[in-house]
Amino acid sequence: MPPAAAPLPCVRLLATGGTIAGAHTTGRGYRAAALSIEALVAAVPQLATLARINVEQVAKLGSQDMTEAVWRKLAARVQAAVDDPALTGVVITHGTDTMEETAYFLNLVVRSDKPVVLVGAMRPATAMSADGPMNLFNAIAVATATAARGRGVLVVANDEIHFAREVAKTNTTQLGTFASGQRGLAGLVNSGRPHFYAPPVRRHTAASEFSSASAPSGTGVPPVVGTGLTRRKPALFPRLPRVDLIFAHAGMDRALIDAAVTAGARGLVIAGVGDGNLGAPALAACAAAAKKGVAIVRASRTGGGVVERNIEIDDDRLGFIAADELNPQKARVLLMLGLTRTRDPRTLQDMFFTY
């Protein structure tokens, strides 16, 4: 009698909506998050060859509507999943517009070495030659791969595997919209066969000072329907301080900076020109805000390169923070989390060199 086959790994699939769950309306238009996660799984029966999958609909929205409240809920559900010894990994369906921000946030707050993989699509599920089914298949394959452990949160799309810290959306419509320009890909995945390259170089997930240990399993918390798995009581993630992102441009004055400070921003990320530069009126406004205790991060709108300290702007004297390699939207994520720990510019700067 042949030996029994080993059971397939178990993966939690958390859904938030996005184009991957989109359906056409009229003409070229479509509505994001129109389909349930159950419908997406049913459309890819080959998933059953990779893993046992249990699903949970955390949100149903286009990622242009992603909010801090959904981030906190999603982080709690991810943490509960990776704390479950019955689960091998987590896959999250998500819209592509803000996927890089959600991925980086989770990369900093989830405490686990287990694979956490975000996946989306550039074409809705009802489109001719939709990319979602293969992306989802590949994401499940990556989440079950032993080699994916310890690499932080990953993004899978278009047969590529990206690190959360490096990935950026670079095109409005093309399937190959995601790129990891400076440090390169985490790997490739070919029809469910992952190939990994170098590991990440900055701190993340289990080593992050921002990650929260999950709360213990509570009584009265129902199991995930149809799986026999315990639904763990989610950790409580703290609310994040307001941080605004302002895009620099020729002829910029101080109006937007002053307005953000008046609105209660505890931090500002300036998507500066070139090496995070900004003109004299805006610079004066940032300096005044920094004296009031508002954290000022200089990032770059260019899409590549490193924002260095003290090149054309005296960061030491003004109390500014250089974004280092992070693009403006990820600098905002890190600054929000950093401000839950400290308001000291030098300590915040060290965080940008660490994460």
Ligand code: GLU
Second form
Amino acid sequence: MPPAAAPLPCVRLLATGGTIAGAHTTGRGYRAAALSIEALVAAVPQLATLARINVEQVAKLGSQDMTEAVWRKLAARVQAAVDDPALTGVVITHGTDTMEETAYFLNLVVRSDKPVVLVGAMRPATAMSADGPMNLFNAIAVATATAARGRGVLVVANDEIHFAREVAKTNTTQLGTFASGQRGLAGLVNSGRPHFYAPPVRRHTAASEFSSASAPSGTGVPPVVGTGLTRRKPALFPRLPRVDLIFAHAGMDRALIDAAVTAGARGLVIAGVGDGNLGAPALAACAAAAKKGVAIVRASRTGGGVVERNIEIDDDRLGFIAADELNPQKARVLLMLGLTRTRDPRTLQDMFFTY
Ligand code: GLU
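Starting from the form predicted on its own, produce the coordinates for the form predicted in complex with the named molecule.
Next comes the full complex, this chain leading.
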């Protein structure tokens, strides 16, 4: 008798919507999140050669409607999946507009070495030459790869594998929209065959102080038994404080900064000009906000490079935080999480040099 084939790995596929589940309406228009996850899986029968897949529709939205409430729900579902010893990895379908923010959030709060992979598409599922099916196939392949373990949350699209910390959407419509800036790709994936490069450079997932195991006391809940397997019900992730993101420009005044403080922002990220700079009126407003205890992070609107401390702005004197390499939208994610632990600018700055 021939030896029995090894069982295929098991992957949990969590769906949130996006263009990968989009369908055309009229003319060039389409609606994101129109199709169910079952329909997307049924369209790629080749997935059955890679893994046993169980699906869950966590949300059904275009990712421009992604919220912190959905992030917390998604984080809990991902944590439950990675805590299940029967599962090899997790794939999340997601719109590309805010995928980098969700990926970075999960990269900081999920406690596991198992692969967690976000995947999207630039063309709707009903488009000619839709990119979703191959992206999904590649994402499932990456989620089952032993070499993907311990690399933090990954993004797969257009035959590329990106680290959550590095990836950014850089083009409105082109298939190759995702780029990973100075640090570069995590790897490539060719028709389900992943090739990994160097590991990630900063702390993430299991080593993150924001992961569920290190959630502030009182948020954890006891282990439960489910589907025949003992698994830990995930900790409830803390509610995130309000952090606003303001885009700097020539001739900027202080109105938006003051408005954000009045609206109750506990932190502000400034997408500053150049090296995270901003003109005198806006700078004065930020200095006043910092004095009141609002955390001020200087990021850059340039899309590349490092924002360093104390170059043209005296961060030490003003109590500001430099975003280091994070783009403004990811700086906002880290600041929200950081503010669940501290309001001290020096401790927050250390976080920006750590994650
Ligand atoms: N707005 C859509 C979304 O983010 C389009 C982008 C996409 O999914 O490719 O869900």
